[in-house]
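Just the one chain here, laid out as structure tokens, in the form predicted alone.
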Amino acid sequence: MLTLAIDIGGTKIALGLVEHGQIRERRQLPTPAAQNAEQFAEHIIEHCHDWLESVAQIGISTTGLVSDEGISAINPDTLAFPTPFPLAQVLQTLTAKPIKILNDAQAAAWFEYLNLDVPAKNMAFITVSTGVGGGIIIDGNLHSGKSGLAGHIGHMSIDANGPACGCGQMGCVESIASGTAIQRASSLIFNPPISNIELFRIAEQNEQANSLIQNSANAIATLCCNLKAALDLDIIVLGGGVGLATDYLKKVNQEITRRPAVFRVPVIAAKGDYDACLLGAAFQFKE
């Protein structure tokens, strides 16, 4: 049975083909302003016509917060939708299909969850990207929450004295540990701007680009031990650009080594590696 996979990021949208678990075939194309639900299906129906005919179902996966009135952003910065944003309903109309939509990185965490090498009861998935995201499972079970808020663990606040976040709240981890959050941050010390590529290319031999990526994986070390403390997860999986780059989750788990016992928590890479949140996308169906 097909699935048709849909990602939706800040700057990128990815769509797949999703059989068995697999990709069979993928596109990528940026992320549009999103203007109103129905433009916003039928640019990503425009961009996967040819597949409709032979997929069964669509799974989507988006940044945002997902209820059952639509998408709503938490931090605009990263994309803003207008509120109500019913896609899932939308795509439902104009396809006919059967839909489910998750939290890109609640989707993500479901996916990691099946495929662990070794069977935990409670899981975290990080994804360090444009933004911040998570996924936590408890007991076997995606944790979503009433509203779905729960797995935003990018706004939770470690620095009250911190950036502002685009959430309205101070020092949060995606202020100070997101690609954005990178980018901003050396856009003060590089003259031309270099893009993360570049700054994690150089950062072996740079002290000022290593320290800005060792900025960010601090910031992501001490989310992971407060979710160790708040959840005691058995092992939290790490993903997104950023999150997968040369040698971030090395510095992860190094700082991690260096907080007291009670609170570590091993961290491993993800299995879908950049593309675990379109899988789990396609993996909603999956119970």
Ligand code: BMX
Contents of the next structure:
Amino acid sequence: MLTLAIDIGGTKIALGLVEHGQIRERRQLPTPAAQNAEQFAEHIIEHCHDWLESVAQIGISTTGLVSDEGISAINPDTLAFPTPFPLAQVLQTLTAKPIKILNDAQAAAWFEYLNLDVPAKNMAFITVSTGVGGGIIIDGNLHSGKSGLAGHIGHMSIDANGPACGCGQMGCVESIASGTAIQRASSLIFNPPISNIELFRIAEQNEQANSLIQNSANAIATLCCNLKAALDLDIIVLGGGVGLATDYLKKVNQEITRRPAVFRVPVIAAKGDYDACLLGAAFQFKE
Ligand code: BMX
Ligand code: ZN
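We have the form predicted alone; now please give the form predicted together with the named molecule.
Entire complex below, previous chain first.
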């Protein structure tokens, strides 16, 4: 059975044709700014209309808070459409296929949980990407909470004097550690500005580049120790474009070893690699 998987991020949309838990075909497009869900859904369909006839169902993972009304923003700075955005409802009308939708990091958490090498009961997934997202598994179940907010751990404030976050708080993990935060800090140092890809490439030889990345990794290490203290997690899985970039996971784990032993938690790389959220979109149909 084929599933159309759609992963909507702050920067890009990934599309996958998924069969037996494997991505058979994959496409990618920039996330367009859209005025309404019809326009956005039609844009997605244009990029995969040749797949539609053969798919039995559609799984969506998306940045933002997912509720019955649609998708809304915790950090409006990273969302390209008006809220609440009824994307699942509109795609359902346009395609007449069964549709499931979840927050991107919650979906990835469920996929990663089902693919752990060593079974665990309590796990978190953290994506360090445009934003910092998360999904939490408690006693083998995805915990999304009454309103779907659970797992928005990028918006735990870890520095009351830290940068302003788009969510309205100060010093959220996302405002310090995300790809957007790294880019902002880096543009104050490098003139002309360099991309985050370039920043990671030069980090081994360039002390300033290295310390920008280290600052982000330290914030993620703090987040991991806080989650260990709150939930006594067995393991944390790290994903996202920044989370999986060269040496980032190593930096997070090194920083965790400097913290008191009781708050340490093993952090491993996502099995789904950069496609953990896309695979998570499809895995909503796997009970
Ligand atoms: C933000 C929040 C989360 C999301 C996370 C990662 C919005 C629009 N999104 O914290 O819902 O999971 O970013 O998103 O408030 P990504 O775009 O970096 O994958
Ligand atoms: Zn925030």
